[in-house]
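Below you'll find only one chain, the form predicted alone, shown as structure tokens.
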Amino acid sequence: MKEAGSIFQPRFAIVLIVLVTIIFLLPAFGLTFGAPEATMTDQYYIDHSQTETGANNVVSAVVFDFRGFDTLGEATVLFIAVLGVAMIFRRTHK
């Protein structure tokens, strides 16, 4: 008989990570980096950061406001990387 211990397996975790780095490279395949080489859109966040976002910082200014969204699927990702690894890595108390 089973222990009846933490509803998450290490085997389940390890699963799950596997199958969340799946779901956000797929987005991933067939992109090709570096292209286009040269674009407009650096000089637009130069010249118009600070009077659209009120930002001082241009760097502050596309990662919190211009790319946002970004930002918030990285610290989504790195949060359920340190979750699954929390997981992996816990004692159960028997």
Second form
Amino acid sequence: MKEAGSIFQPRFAIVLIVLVTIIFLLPAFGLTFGAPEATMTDQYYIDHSQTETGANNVVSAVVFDFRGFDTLGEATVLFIAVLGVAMIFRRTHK
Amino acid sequence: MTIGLIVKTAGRLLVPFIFIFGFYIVAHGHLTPGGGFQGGAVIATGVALILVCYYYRECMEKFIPVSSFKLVESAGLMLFICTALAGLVVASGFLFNWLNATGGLFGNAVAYGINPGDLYTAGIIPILNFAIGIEVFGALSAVLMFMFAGLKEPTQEEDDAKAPVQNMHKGKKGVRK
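Form predicted together with its partner chain structure, per the form predicted alone context:
Let's see the whole complex now, leading with the same chain.
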């Protein structure tokens, strides 16, 4: 039984796999995504994290100082996850 | 089946060391690999060990109830947000490292280059590490507590009541043979 409008056909999956493979093989033929050599952010973190944040651990400096707002979001996500678990596993009867 | 005495005693003995190791990972987050998330997860492992040894109801009676874990988690997030907002009030912006190299709390100046590290450096980073550690510890423990609360747990009376019946059943079978 084949439905006319369904996208879950073997033909569609094969085309998708071929396309994704071509996209991931593009760097092998010289085409790159963006221009990594033009960004200096990584070298800036390595050079300045110790003097600017005072932390010997560069990862900690990035997580808690340069990207502190991201960490706040992660903590909020964890908080909301616990709220969801508390809602699902609540006791409806004693 | 209830958990035996050996497992309970071993878990009770192991848990303080797990807590100390997790606290070490949190406190040295700005010097060594690790940090708030990892240390909080290690501390929550100790809570999981306690929960496996003692079930939910005995934990509630002997140790701390689940509402206190919710309180701990909220306190960690509030500490994080308050530290970040203090940067907005005291210095130039939200999450600004306003304690770094001022000589105050965690305010020693750090030596540039490869050095063994001073625990009393890095400004607000250790405080944020502690906040995240408290938050993750409370969150994972609260999740475990909520999941264990739904488990059907056998009581000691049921355990004692079942054993002679099983023995009798076995005896009957032996007689029939």
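The model shown is predicted, which means the values in this text are computed figures rather than measured ones. Residue numbers count along the first chain shown, from 1. Take the two forms, find the largest set of C-alpha atoms that superpose within 1.5 Å, and that set is the rigid core.
Val77 is not among the residues whose C-alpha shifts by 2 Å or more between the two forms once the rigid core is aligned; its shift stays under 2 Å.
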